[in-house]
Every structure is written in C-alpha cells, then in structure tokens.
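Encoded as structure tokens, the following chain is the form predicted alone, with no partner shown.
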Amino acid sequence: MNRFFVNDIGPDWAVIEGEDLKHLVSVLRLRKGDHVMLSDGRGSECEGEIEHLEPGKARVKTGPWRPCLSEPHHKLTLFQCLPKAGKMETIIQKGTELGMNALVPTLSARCVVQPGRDFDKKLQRYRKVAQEAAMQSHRGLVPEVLPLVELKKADLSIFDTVYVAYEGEKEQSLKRVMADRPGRRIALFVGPEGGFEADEVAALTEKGAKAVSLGPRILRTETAGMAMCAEILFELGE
C-alpha cells in the first residue's frame, strides 16, 4: 500500500498536499475510494481512504493510529564526514532504508569537499531524499538531516554510546564492543575518503567514543556507515 507523510491531521481525517499530491494523482493515479497508508512523521501510522480530491489537496478518512512497527527502538545518528559529490545522497537514501534516525554532515581535516555558500540548498535536497526514501521503505518517520558541524565541535553528551569507524583500530571490532550493550541513543562517526587523522580519533575517544574496526578490508566512506547501521541493528534484533 502506498505511504504518505502528513502534517495536517484531524480527529478522523488527514490532508495530503504538495509534491505528494502530485505523485498520488499523476504517477500512482489514485482516486476517491482508494486506500493509502499515512504516517505522521513521528513514528505513528494509520490506514486511510481517499474521500475527496480537489485542486491542491486530497482529504483522507483515517482509521486508528498505531505505532509504526518498522521503526527501530534504538536511535542511530550518523555523523558523516563530507564525501565527494553525489555520495551523500546515496548515504542518506540507504541509511534511511536501513533504519537511521538522523544524519549530521560533518567537516573533518581530510574532507576534500568543502561546504560552499549553497550548502543550505544541498540540505534541502538531502532532506527531500530522506523523505522519499522513508516513503519507499515504509518508515514511520523521516530521518532528520541536521546542519553541518565541525568534527571538533560535535556534541557527544546527548548519546548513550558513540562508535568511530577507524582503520587504525586493530583489536576492537564493532561486534566485540557491542557485547557491552549500547543504550538507546547511538552515534556513529564515519570519516571522508581519506579517513580520520589519528588526533581526531583521539579527541573523540577522550570524549567517551569507542574506536572500532569494521573488518580486515577498507570500506569506502559511502559503505562504512551503511555497514555500521546494518550490523548494529542486526545485533540489536532490529
């Protein structure tokens, strides 16, 4: 069943509008009486029936709202250092499919790409990618794509557990450190194409982060975060 995120919600109705309405009418060719799945973007969902289609909006009669079963209990936030052009959208898309809760674009020493004046426009595009991926993968919420942060200014205090993917770590695998079960709020740090500098990893571990190995092979930056998300949620049964 096709899924839409809605903000305009009443006691027994909701409104689909904007780009979603265009998709509903022009691509899916849904009509009055067709059924859709709705999400409030905060982890709840319900089934609804299209009651009215009019210029600018579709009114849907809603059933009872319930928690979305596709949402992980654990909340993963990926601090992704800026990759080369085109990769961030893939990271956001696949991270959303896997269950990521938020992504923070991060600037570190070895980032080849530097944020320009148009970065706010890129953020808008990234957020649209997250929403489209959330609809496709039947998520109950759209992962947040937060503003850019410098690595040294990243606030780790709001997380229960922080993992840093680091090719220089030879002993502690992600699987091994997860034997000490993480809390509900988990942060993941992935470096750019050139990886993290040793002093950057040291600064993060001084704040309480755990440097981890992702195995004997070196993963690309667009692969590492996805591998971490998948392994963590698998180990946690989600």
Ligand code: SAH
Contents of the next structure:
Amino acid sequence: MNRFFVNDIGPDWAVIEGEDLKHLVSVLRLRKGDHVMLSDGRGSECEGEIEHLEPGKARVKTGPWRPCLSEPHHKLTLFQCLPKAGKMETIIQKGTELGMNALVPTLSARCVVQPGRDFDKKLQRYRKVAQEAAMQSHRGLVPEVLPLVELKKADLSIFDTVYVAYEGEKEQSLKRVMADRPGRRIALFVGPEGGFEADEVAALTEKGAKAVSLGPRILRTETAGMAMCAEILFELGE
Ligand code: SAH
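Write the structure block of the form predicted in complex with the ligand for the protein whose form predicted alone appears above.
Now the full complex is given, and it begins with the chain already shown.
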C-alpha cells in the first residue's frame, strides 16, 4: 500500500497535501475509496481510506494509529564529512533505507568540497531526498538533515555512544566495541575522501568517542556510513 506523510491530523481524519498529493493524484492515480498508509513523521502510522479529493488536498478517514513497526528503536545519527559532488544525496537516500535517524553534514580538515554560500539550498534538496526515501522505504519518520557543523565543534553530549570510523584503527572492530551495549542514541562519524587527520580522531576520542575499524578493506566515504548503519542495526537485531 502506498505511504504518505501527514501533518494535519484530526481524531479520525488526516489531510494529504503538497508534493505528496501531486504524487497521489498524477502518478498513482488514486481515487476516493482507495486505501493508503499514513505516517505522522514521528514514528506512528495508520491505515486510511481516501474520503474526499479536491484541488490542493485529499482528506483521508483514518483507522487507529499504532507505532510504526519499520522504525528502529535505536537512533543512529550519521556525522558525514562533506563528500564530493552528488554523493551526499546517495548517502541520505541509502541511509534512510537502512534506518538512519539523522544526518549531520560535517566539515573536517581534509574535505575537498567546501560548503559555499548556497549550502542552505543544498540542505533543502537533501531534506527532500530524505522525505522521498522515507516514503519509498516505508519509514515511520523522515530522517532529519541538520545544519552543517565543524567536526571539532560537534556536540556529543546528547549521545549514549559515539563511534568514529577510522581507517587508522587496526585493533578495535565495530563488532567488538559493540559488545559493550551502545545505548539507544548512537552517533557515527565518517571521514571525507581524504580520511581523518589523527588529531581529529584524538579530539573525538577525548570527548568519549570510540575509534573503530570497519575491516581490512578501505571503503569509500559513501560506503562507510552505510556499512556502519547496516552492521549496527543488524547487531542490535533491528
Ligand atoms: N584516504 C583514506 C581513506 C578514506 S575512506 C586512505 O586512503 O586511507 C573515507 C572514510 O571512510 C574514512 O575516513 C573512514 O571514516 C571510513 N572508512 C573507510 N574504510 C574504513 C575502514 N576499513 N575502517 C574504518 N573506517 C573506514
């Protein structure tokens, strides 16, 4: 069944509007009486029936809301150092499919790409990518794409555990450090194409982060975060 995110929610109804409505009408060609799944974007979902279609909105009669079963209980936030052109969108799309909860574009010493003045526009585009991927992959929420941070200024205090994927770490594998239960709020740091500088990793580990190896092969920056999301949620049974 097709899934839509809704904000305007009443006791037994909800309204689909905007881009979602265009998709519903023009692409899926749904009609009055058709059934849809709705997500409130905060982890709950329900089934509904289109009861009224008019220009600009579709009103849906909703059944009981319940927790969305596809939503992981553990919340993964990916601090992704800025990759080269176009890759961030792939990372957001795939991360959303894999269960990532939020992405923070991060500036580190070896980022080839600098954010530039039009970064706000890029953020808008990234948020749209997250929304589309969340719909496609039946997520119960749209992962947040947060504003850019500088690596050394990142606030780690809100996380239970922080893992830094570090190609220079030869001892601690992700699997091994996960033997210490990571808690529910987990942050992941992935370096840019040029990797992390040793002092960047040291600054993070001083704040409590754990440097981890993702194995004997060097993954591209766009692969590393995805591998971490998949492995962590697998290890946690999600
Ligand atoms: N230029 C670096 C590789 C950078 S890979 C070199 O040649 O050594 C980009 C990022 O992906 C790294 O900064 C790291 O965060 C992550 N990464 C890739 N492979 C990894 C591995 N085997 N273990 C841990 N992190 C890895």
